[in-house]
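One chain comes next, on its own, written out as structure tokens in the form predicted alone.
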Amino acid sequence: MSLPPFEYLAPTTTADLAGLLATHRDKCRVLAGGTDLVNWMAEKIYRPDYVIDLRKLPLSGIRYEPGRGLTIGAATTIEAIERSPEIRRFYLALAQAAGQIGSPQIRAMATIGGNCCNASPCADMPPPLVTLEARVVLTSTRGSRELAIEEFITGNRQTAIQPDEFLECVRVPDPWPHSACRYSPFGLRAAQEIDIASVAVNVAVDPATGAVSKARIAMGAVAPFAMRAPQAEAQLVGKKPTSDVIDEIAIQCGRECRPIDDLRASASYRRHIVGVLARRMLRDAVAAIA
């Protein structure tokens, strides 16, 4: 399929990028990777005027300091995070996500902040994403902001970006003491499936007491976007992690999601493919801690 007809612009800057995106708002698209939006765009469903190439732009690459946490720029690629030494240490759960993404021809090309300005509530990005607290930076000819990524992806394929902004970069503290996060997707095939569910946890536990003294629970592909389960991550803290309290912990997130009924899995289904994966991420998770 051909592509429909557009103008192609390429800044060098981000204050050009900006400034072009002030200019062109709604009848432009941004280029990262691609990997979604030259599909898009053969099928139609996008119909750019312009489209603005990232790719001579500073927005990629990754950055931890102790004490401060990561920085990962918006058009770093999703290889890239999957290999990252300091994210397998500290956010594995970042690099097990990343992992699960298509192909390596895929991963070489699409990048963070496409996957989360896409949107799509089987992303695989996000849910670790939001168990380690991220937030976004977005940044326009006004000024930049910083969001929560909960408050940025606002459902199926909407974000809080506005028409003159762009993804800058993405931000997540440092890990909490004593804690690990883990992340698994669920599919029909073992590699480029479109998630059934998947399930992102972060928990942290008190030396002192063996209880969990904090704990962020996330579920792609079972709602509109990325859902916390709050509920089960309160059921949880104050408890010591036993495979009875895991358990009721992986009952409870099936209760709390919102799936629906598909071509690829009921609603039923995914609820209970959601207690498998919060049970077996909860105990590799507490396992790491000990």
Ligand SMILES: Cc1cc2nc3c(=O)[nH]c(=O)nc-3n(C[C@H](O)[C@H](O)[C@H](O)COP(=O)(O)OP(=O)(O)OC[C@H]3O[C@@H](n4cnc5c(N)ncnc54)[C@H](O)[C@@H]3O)c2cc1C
Given for the second form:
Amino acid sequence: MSLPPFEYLAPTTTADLAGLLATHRDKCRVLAGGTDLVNWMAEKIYRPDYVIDLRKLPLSGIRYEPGRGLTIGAATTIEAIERSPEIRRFYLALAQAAGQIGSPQIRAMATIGGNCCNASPCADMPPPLVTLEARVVLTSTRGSRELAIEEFITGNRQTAIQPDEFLECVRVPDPWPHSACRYSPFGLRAAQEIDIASVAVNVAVDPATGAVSKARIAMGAVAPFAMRAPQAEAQLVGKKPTSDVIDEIAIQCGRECRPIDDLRASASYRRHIVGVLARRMLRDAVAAIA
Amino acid sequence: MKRVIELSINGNSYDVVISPEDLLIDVLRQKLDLTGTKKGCGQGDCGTCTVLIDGRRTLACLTLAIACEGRQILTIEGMERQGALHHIQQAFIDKGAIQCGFCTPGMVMSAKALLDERPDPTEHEIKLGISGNLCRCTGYVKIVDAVREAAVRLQADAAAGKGA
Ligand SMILES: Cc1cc2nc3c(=O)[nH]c(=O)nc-3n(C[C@H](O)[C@H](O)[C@H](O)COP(=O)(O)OP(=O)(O)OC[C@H]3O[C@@H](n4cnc5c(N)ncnc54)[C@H](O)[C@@H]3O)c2cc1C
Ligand code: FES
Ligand code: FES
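For comparison with the form predicted alone, provide the form predicted together with this ligand.
Next comes the full complex, this chain leading.
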């Protein structure tokens, strides 16, 4: 399949990038790894006049500083996230999500910025980012603004990005004390699979009482965007995470999600899988804290 | 708008006239006659178009040719040395890891990327390494055997100081 014609631009500074976006706005598309964009252009869903490639820009890199948290440049590859020792140590759910994306080739090409901006309901990075209270930095000639990832992804393939903005980086605060985060998707094969459902959890336990002090649970592929399970979270906080409590919370997650029937799975099967994944991830996280 | 770009492929430099929307897979196959790299699905699923760009596995069907300027591209044609097949290629033949052969160039390039990073991979690592490459024919068992065998031969060469 051939792509519709466009002009190719490869700015070398973020100021130039912002300038090009301000000039071309709706007529242009940012190109990162291209694993979504090239397919969308091949299907003629996007027909940009200008494609602006990020590859010459200093937008990739992972930095972790205790007290200041984690910063991941928008053009950082999924492979780099999967392999980062800091992320594996302090934000395991992000490495788990990255390791589940596509195939080795897709992971070497795809970026975290593309995953967030593409905003697919079954994307793997948003659920753990939601549980880790991640924020995105959006930049334009007008300056930079920061949004919580939940405010950024507003619907199925919809985000709050303005036509003149680019995603500069993703910021994740320091891990909560005495906490652990976990992520698992579920699909029908191990590679190159679109998730039927996925669950990310982030749990902190008060070492004095053994009770859960903070909890965030996010579910993927069961709503237009990665959705939290606020009632399940509220039920978990203040309780000791025994296996009975975890079973109850897991069932509550299955109740709270809003899945659809499609060719990959029925809604009721998705609810069931959310429950299974939530139970496994909560058990793993709690065991890691103890 | 058409323009001339310089691509570095298998150590050779090519001046090629392209449009910005031309995909690397089509430029390789149609403009440069490097037809070893195959185009299967054209959408990132099958892996048969896998090439290495600056050593990293890349799907040529999702890559703009124009974005490859200034980078080193390695295709299946660049694997042989002075007329002799690379150990990975020879191991695929010796282990019967090829039937129709359509997936083979991509499999070999994925194996190369894997063995460059992990010279002595476990069976699980080999399976993960080729998990982005689909084969309709072989059932994968012999492909995994071939990658294992290639690892042994490459390590023997390295130990003998011959390099890859
Ligand atoms: C075979 C295959 C398997 C896949 N498997 C998975 C999977 O398992 N899980 C999963 O989550 N995804 C999967 N994907 C989807 C895709 O790989 C990911 O969404 C990927 O992270 C996209 O990143 P990219 O860098 O390739 O984005 P691109 O394709 O370059 O861009 C995607 C979109 O985001 C915009 N964009 C990118 N970066 C920026 C930026 N910095 N600022 C503003 N806009 C930007 C682009 O304009 C475009 O609209 C798969 C895709 C393929 C082809
Ligand atoms: S042709 Fe590129 S992945 Fe199938
Ligand atoms: S040998 Fe035929 S597809 Fe693999």
